[in-house]
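Let's start with one chain on its own, the form predicted on its own, as structure tokens.
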Amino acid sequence: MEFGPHLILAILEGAVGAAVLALTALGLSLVFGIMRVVNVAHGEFFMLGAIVAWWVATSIAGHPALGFVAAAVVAPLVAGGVAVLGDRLVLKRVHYDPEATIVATIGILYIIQQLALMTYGPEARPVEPPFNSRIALPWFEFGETGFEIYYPWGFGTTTYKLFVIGAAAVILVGFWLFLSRSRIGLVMRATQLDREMATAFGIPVSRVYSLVFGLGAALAALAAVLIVPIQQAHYLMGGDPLLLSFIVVIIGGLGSIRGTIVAAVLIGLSDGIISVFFSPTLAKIIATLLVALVLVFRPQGLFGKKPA
């Protein structure tokens, strides 16, 4: 294949990981922004996602539609109240205190893994996709005669691939529209910019809190789904999303929505078309590099706000 079909497909695989990891990166900078807890377990709830997702879509008998889409509702839902379990069980205990809930976020990773290991097990289960046709891609070349279409060998993507890409893009406008227009959002960014103020005014911040820490592990759990036919559900497959949703978060600008979306794009894309032309190892070397870079020129990130 020539080097620009092969860009192109490089180009569709990198969004669709842009795709997934602005899910699950929003869901950290958001527990971040709001609670000031940096969550060690976030990628933990990302696994946890995946499982449910495999045990839900296997339970199901039918089309792989069904137990798809009833996956899509019970693996955020199950994320999403472990992570307010863990909120109201631990987190809220130790005050939200910076370095305790570093530690306590720790143990929570662990105790989620351990406990997928003993009941999933170590296997790596695929997921059927609800629909996976073969998308045959056209390309262009100038020829004697003008500008000739051809396809050429092998130059394609599938429909579920852009599915996961188009299901992304309207997750989070829909979120968008959540934070900006409704009333939780509305009280949500309230306790993010003064939580003693917004206490005074009755604002019940604890549930704000709790709410924040499932809905950002429900948003890691959902990208898992979407993820999951094609990836492979494990019990260890937490760590990639972890780190790489740090590197978002810290290049995005810590707590800022529109920078976490514009660094998982450039992270995301970046990751696909290094992987493809060279090796995986050396993609993540250079996001860390670049984290490196931004933290030494623009601590605060390229959206992020100075300190006062």
Contents of the next structure:
Amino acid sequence: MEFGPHLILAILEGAVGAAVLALTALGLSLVFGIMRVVNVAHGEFFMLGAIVAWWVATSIAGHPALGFVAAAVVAPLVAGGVAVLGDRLVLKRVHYDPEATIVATIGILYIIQQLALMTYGPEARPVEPPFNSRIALPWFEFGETGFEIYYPWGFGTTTYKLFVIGAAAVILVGFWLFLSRSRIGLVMRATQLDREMATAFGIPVSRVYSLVFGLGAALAALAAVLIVPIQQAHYLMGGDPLLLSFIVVIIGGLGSIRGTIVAAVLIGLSDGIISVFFSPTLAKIIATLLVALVLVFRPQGLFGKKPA
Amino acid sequence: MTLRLDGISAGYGPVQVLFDLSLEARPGEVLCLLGRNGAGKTTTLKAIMGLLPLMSGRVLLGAAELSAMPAHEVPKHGIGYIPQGRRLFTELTVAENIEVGLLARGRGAETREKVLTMFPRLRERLSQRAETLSGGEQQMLATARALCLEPEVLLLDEPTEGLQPSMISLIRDTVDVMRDAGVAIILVEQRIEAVLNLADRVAFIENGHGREVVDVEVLRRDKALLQKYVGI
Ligand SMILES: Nc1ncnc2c1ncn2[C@@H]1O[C@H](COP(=O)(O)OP(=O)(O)OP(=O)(O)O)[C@@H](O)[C@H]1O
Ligand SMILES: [Mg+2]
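Could you output the structure for the form predicted together with its partner chain, given that the previous block was the form predicted on its own?
Once more the chain from above appears, this time first in line as the rest of the complex follows.
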């Protein structure tokens, strides 16, 4: 294939990754921004979303779209519910102490992972996409006959991949509207800015924290529901999204929603492009290097504020 | 309604700051807290708000025991807090800061109008972020946010700190209006002439212990207590 089509394919692959990564990292960023909790178990909520999606999709007969829609509702609810439980039973009891919560969420990570291994098993299992037609993409060239449009062999994508990109964009915009326009969003932002004053104005901070932790997990699970028809559900699949989310959140600026989304697009796209042209390993190396550079030269991240 | 502190002790972690402090703020009255820096005035207001766990004692509003409630329930009983240093939600807009105040007791557009009419400068700046306001405007917003509760009790912690005279008189007018409306007011204030002008009664605090509580008349005639507890 020529360079042009090859590059566009790589960008499309990257955009799918970026879409899913933006949702996952947003969850991590939200939890850190509002609760100041570094949630090491975040990837496990992603994994939980994927295996619940598999479980729901395979237990509903009929058109795969039915199972998919059900999974998109149930998986975030289950992951969110488990997260709220973890918040009440563990994080609240260590008073959200920054160091204690790191250790506590490592514990939660292993509990979820091992429970998944015990119940779901070690197999990787696919979920059928709700729709998946191939779309051939056109390319052009200036040949002897002049300008010509043609369809290079292997140059195409699927409707489902385009859907993932669109769905993620819609969810991100929706979430931004929720945070900036809704009453609950206002309460969450006030809590983030000054927890003590939020309390002094009647905001039940510990309930807000439970909600935020649940929402963060639900976002990861929703991202997993979107990706699981492309990748497969596996009990160890949480590692990569966790690492990439951390990379994104650090580059974007801890707690900055805008930075998180910009960095997710940046990392997702470059990860896709470098993986296609060179190797996935090189992509990870470059991303990690980028984190190191950001940490050295702009520790507050691209969009974060300098600490006072 | 009368706010009563009934022998409260409180502090930060293991460090005790307040020792068996008792006070009473009555409706339509300004009670000033006077004491040196670090005497525990701010700590007293935080303890009322439930922001610090009490080691002993009770805080009562009428018959309701505020100190037995979770902290976020305290403002719902009509305690408006204007903290030292303003503590606005800096990255929220003026309108959003006011909205948070309204949410506390489920007040709506009517209260919002009333409060904005008291502070027209804020109305012109509704979409501005709180951190971009001038110091005086920030104090107005902190006051407006608390008034959005339509409070029965108002706690003001050094509201005139760092403000110019015109702003100070605006804050004073607000305190007067609230007193006349029957609100019980606890005011922490370092400026003696402001205290003599505004207070009905003055309570002295020394190293976290409650000392004399006197009518302001007593201080106008005799400055000995001022000399003893604040050194002027
Ligand atoms: N967060 C805190 N942690 C530990 N100790 C504190 C804390 N806040 C205040 N203190 C201590 O409690 C004591 C009383 O402080 P407080 O702020 O109540 O004094 P204040 O009377 O309001 O003083 P000022 O006039 O300077 O505002 C001081 O000794 C102070 O060091
Ligand atoms: Mg003070």
